[in-house]
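Below you'll find only one chain, the form predicted on its own, shown as structure tokens.
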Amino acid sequence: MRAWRRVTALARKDLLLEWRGRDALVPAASFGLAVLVVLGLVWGGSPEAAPPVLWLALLLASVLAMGRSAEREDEEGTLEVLVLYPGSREDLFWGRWLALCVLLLALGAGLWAAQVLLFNAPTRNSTTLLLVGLLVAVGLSAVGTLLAALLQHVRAGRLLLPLLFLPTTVPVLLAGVRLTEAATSGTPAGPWWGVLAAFDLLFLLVGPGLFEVAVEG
């Protein structure tokens, strides 16, 4: 229970900093909305194009949000201070992961609402879409938290973050697109639930250990 309190305290701290500064969510949401509008206009706002446009906009906006969050921690030296506190280093991973999950869920919900309003995107099976969004946020947050820690001491690490993040999260993008298409059209989802769940589970299992090695190095 003590570990869980530490995780929630760390997540609350990150979310409070974001709420006060809004220096990650607002730029990311603006960029994601721009991507959404441009790609939506390119494809003519067709319902068939809605899933790939939505998840691609979220993926690109996530890179901006994660990069800004990592940059803020570098500027303030937050991670170095937190490492000195007693407790498992894995708690730092879970705290940052939880805060990033909340941030991406808010970002995804805003982009989905904008797509519905601007392009009349299909809203069938909204409960299934919510579950897809949750699993996508879990996976993206796990990868982003881990890569930000691995690249913290690397020169030009902020430039390398999108170069590593985007190819790594291609399975999440594909699964999100296919599952959204299946939910809105009523067609079978195939193996994509398993792909998304396996991806999330993999990074949630290996992420904390690698994160601990990265921050102690």
Contents of the next structure:
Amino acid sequence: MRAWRRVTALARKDLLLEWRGRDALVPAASFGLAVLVVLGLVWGGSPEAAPPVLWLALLLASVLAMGRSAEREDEEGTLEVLVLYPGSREDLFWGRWLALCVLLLALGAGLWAAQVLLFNAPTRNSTTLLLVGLLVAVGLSAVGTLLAALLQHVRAGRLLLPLLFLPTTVPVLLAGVRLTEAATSGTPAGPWWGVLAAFDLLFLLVGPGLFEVAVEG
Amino acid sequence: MVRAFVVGGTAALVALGLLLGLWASPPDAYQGDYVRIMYVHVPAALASYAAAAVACGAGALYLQRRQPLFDAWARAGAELAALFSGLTLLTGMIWGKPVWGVWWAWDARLVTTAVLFLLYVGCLLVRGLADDPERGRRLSAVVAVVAFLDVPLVHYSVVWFRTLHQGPSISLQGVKVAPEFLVPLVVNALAYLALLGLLLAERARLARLEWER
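Please could you give me the other form, the form predicted in complex with its partner chain, since above is the form predicted on its own?
Every chain and every other molecule in the complex is listed next, the one we just looked at coming first.
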């Protein structure tokens, strides 16, 4: 089977299981909504507060979502079988990464809509925002796929995930906030497209190789 | 023989650094005696970056070759990166309170050092909490590599986040260092790097003994 077929088959498997069980998206989206409400309450629901709150909520909610695929495979013991199939193990990374990208995009879209309603945030330049969301999802999924696989066989791994994930993704959070502000209020975007692209590129380059090391044995 | 020479030389260099920093250096016109904290703070920061680089390099080599030697150095590097970045944060705060008036400022360097500290603490936790020691070695090497590659990005994004929004209230960039401060600083930096090298070698030796046991 060619590599892209393996990748899409794996992503399809993850998304299908998610669609049937909805055990990652629903808890993560509910948690993200809770973060939006609590932060809005504390900071006051002005439109200026919306971009940081949106991306912070997505970042925190994605921590819940990203461990699920690895966990499912652990529960069912499917990883061993997947590793035994012919072909590169990097495809396992790309499959999970693709599924997580789709999941995070859906999560981001939901939180964005909630944030528009709750914070009365402007909806200008939504195509630019979609592009920002796409780049953020790509970067977060790359880090998330790698870290989730890494922490699968570590005691208290679920607790360590945010400790490693949140500091690592600081550039994504900051870039997301600034680019959203730029899109909705017309301030200059500065170097942030570059920061986001560099982050995505870095983790897409090192992610697959390090993932292989994490899932072996 | 060589080891005694290295230990003696490092001790002498650290003592010389202390002497220069505590007595030879004049108090600063604005900061007074607080400037002496700089002689510990800046070298500790340098040592933490150097230790992180060692952890990353040795970790990458371990992932490639799987030899105990590289793991020992990666382990030593990660522990010392956490130690020296923690020291950097601590001394920075002690200096910041009297000079800046605050314990903490959201300056890019502070945030970067805090991120470095957190990631290397995570690296040590992953090693300690892994199911079996071999997995711990592998996974902590992965974290060390990821952390080292990510830290420059964090640094620049924090610089831009603060400056584009509301210029940084305090920046060290404008400070010119006069020779009477520069000499103790350089001597202390060399002393800390020598100390780092010694601690790395000793920790790596200990790690290899543990491995053989």
